[in-house]
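Have a look below at one chain only, the form predicted alone, in structure tokens format.
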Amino acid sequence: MIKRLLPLLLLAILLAPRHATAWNNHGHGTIAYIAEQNLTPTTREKCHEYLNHTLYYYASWLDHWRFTEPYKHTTRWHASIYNEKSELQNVPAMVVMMTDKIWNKMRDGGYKSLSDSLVTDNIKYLIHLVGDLHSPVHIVFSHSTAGKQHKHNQAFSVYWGKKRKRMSFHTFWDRASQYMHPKWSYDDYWRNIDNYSKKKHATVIEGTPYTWGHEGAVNMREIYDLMPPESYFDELPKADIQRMREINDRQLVVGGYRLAHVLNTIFDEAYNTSKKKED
């Protein structure tokens, strides 16, 4: 019984109010901003019609509204749990599952069968959930395997800044988009990292939320080696800091590309036709 409850307890801890802003506003906003630049004109018009605003305006909307009565059902949507073998754990209403479910309901014109208010909410959900799906610390690993504690549990502190501010490892990576490039705005991120070739771009948008989540479960373990417990960011080896920047930048731009792809497949028939021809 305890083994079955462990993933649920872990998810509850992760999604408590103190962790209400994965990627924080800046990180989520950066992903949404990059996505906005990669929407087709048809998709951009549709999104703005339903939202009456930009994508990045609503980037952290779900974090702020998920504790209100109408949206309490979304509380457990923000993370996915994997074991040490990178196998997805069967916990209801995870970010992988819900992103995939909403996308499949809406894509290829499926949104036309839904009410306008539900379409609007679903766009807001996708903007945020695709961001969470690419947050390094919202790919969560069970605290132990066969009773053995392991390092991928986020239950430790690190330090950042001139005043050596102490914070959880999770909080550090929530704020990574600001810590890695302190002076960059959304637009700076876009101009500096939205530079994938057409071929590379096509490769990263392949797959589903399930394959994207598994990719994170395999690759994001590296961040635990780069920043061990009680380490101070400014004193880490320069090569390790650079690698952390590369991981941060990669997750943001790929998240932006995939969010744009998801929305384009929902609202633009010509986009879908061109993708089918490419396949």
Second form
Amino acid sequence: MIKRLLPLLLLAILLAPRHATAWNNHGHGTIAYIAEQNLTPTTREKCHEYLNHTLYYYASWLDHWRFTEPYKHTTRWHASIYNEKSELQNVPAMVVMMTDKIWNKMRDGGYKSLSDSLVTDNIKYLIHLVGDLHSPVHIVFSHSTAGKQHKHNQAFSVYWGKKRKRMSFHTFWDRASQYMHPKWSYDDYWRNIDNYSKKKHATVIEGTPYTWGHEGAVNMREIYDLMPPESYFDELPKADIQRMREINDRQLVVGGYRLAHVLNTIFDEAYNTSKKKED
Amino acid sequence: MNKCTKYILVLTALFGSVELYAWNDRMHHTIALIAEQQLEPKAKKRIEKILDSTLKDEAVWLNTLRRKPETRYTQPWHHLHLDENMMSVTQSKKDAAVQVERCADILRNRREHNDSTVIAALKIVVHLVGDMHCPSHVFFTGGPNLSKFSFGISNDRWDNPATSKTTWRAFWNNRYSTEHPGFTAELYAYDLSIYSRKHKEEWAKGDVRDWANDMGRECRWLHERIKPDSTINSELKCRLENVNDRCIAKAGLRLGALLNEVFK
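Which structure goes with the form predicted together with its partner chain, now that we have seen the form predicted alone?
Expanding to the full complex; the earlier chain stays at the top.
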């Protein structure tokens, strides 16, 4: 067993984000802000009671705290690894597993049996991890296919901006929320992209962190085709830039909807009842 | 380092530091917005009559005076001076506490003053209640020299350990504000209104001297943990955000309470 897991653990150490922090503060904040707008009043009140802050205040907290002693164990929680068949690799404590585990522990009234400080931490974990789950470059691939660099998204560079700033592909996508719409605040994002129909909204919040992660593994290969190594964002074909914007916007809004859904299922019984009726 | 870079660094050190000398604008705006949320209708109405603008619009007006040669004498107003017992030693120093008290008196007796004096007094109060709650503005008799106070922050990263240098001023004026780049003042004020809900009444109690004393206690606690030329770890850096938020929330609540009292 250990022999089988060892290569995957080594892969996790090599591939999981180190310097990079998934979405940057802005991307995480945008997802949490959209989620905040989609909480039911009951859930919002509960979350504020536990956090003493908004969801977006804590959007990036785990990126700051992961290097402190009490939260050192969370360092590897931020990404998930998939193989060429988009199958999740069995590496413990990655974002998909941790999100699912915390959600299951908290839902169906489970949070009531936990201490207040644990519930608070769990909410803060979910805020950050659901964001990471929707970061295009935190779906990490264990392979590169057809000459693409899926496996090494921190190892090749791309360029952005008037000064042709050089950065890793990973960093580019961490900052995507600011690069794709440079002047948009959280509120601008919310006003522009939180526009899914009721039906479409209901479809995207279906599933579990496992299915959401798999969806990312299937879909996020496209970003490597749109922006090859050493390419300059401003010189990419307009259609490709537009497609990258669509991917960025979709990940942010869907991440926000799903985070709100996760929290609503935990804290609002009426929300769960109405969902059951809809089903 | 080429010559041009050196000049830029020298110029930044000379002039850039001016911007680092207080809560940044966003923090002042946030404090003004929290205060606005606290205003009773009567106070709100009277303030609207005095100003053509909002408290937020005028929150950094006093900083513009400090930069003009003819009004540079206002510079010391932005600081709070405390003795070893954390009592304000301000009568001789014309610091933030004295100026807030002086301007609050003008606002109480506004009928005895001309319009421009009353407007200026209100703008000064709005700014200085903020400044006196900024840890980089609180000076102790015999305490560390804040203008030369620098320390390190260890990032504690297992993969790339490093220490970054900062100054006391830069840390308190900008550090936590930049950790939330997407926050507008409105979002920050809303967030801090949740944060301060439980303590609202307790923090707004007292008068300007009590608040100065309270800030003395906050800052004494900080100076016990952060010494000049020492290095703090990531955990303390993260925990200090709570102090930062508390100071901003207190400033906003107290500004609101003071304005309600003078305009009752």
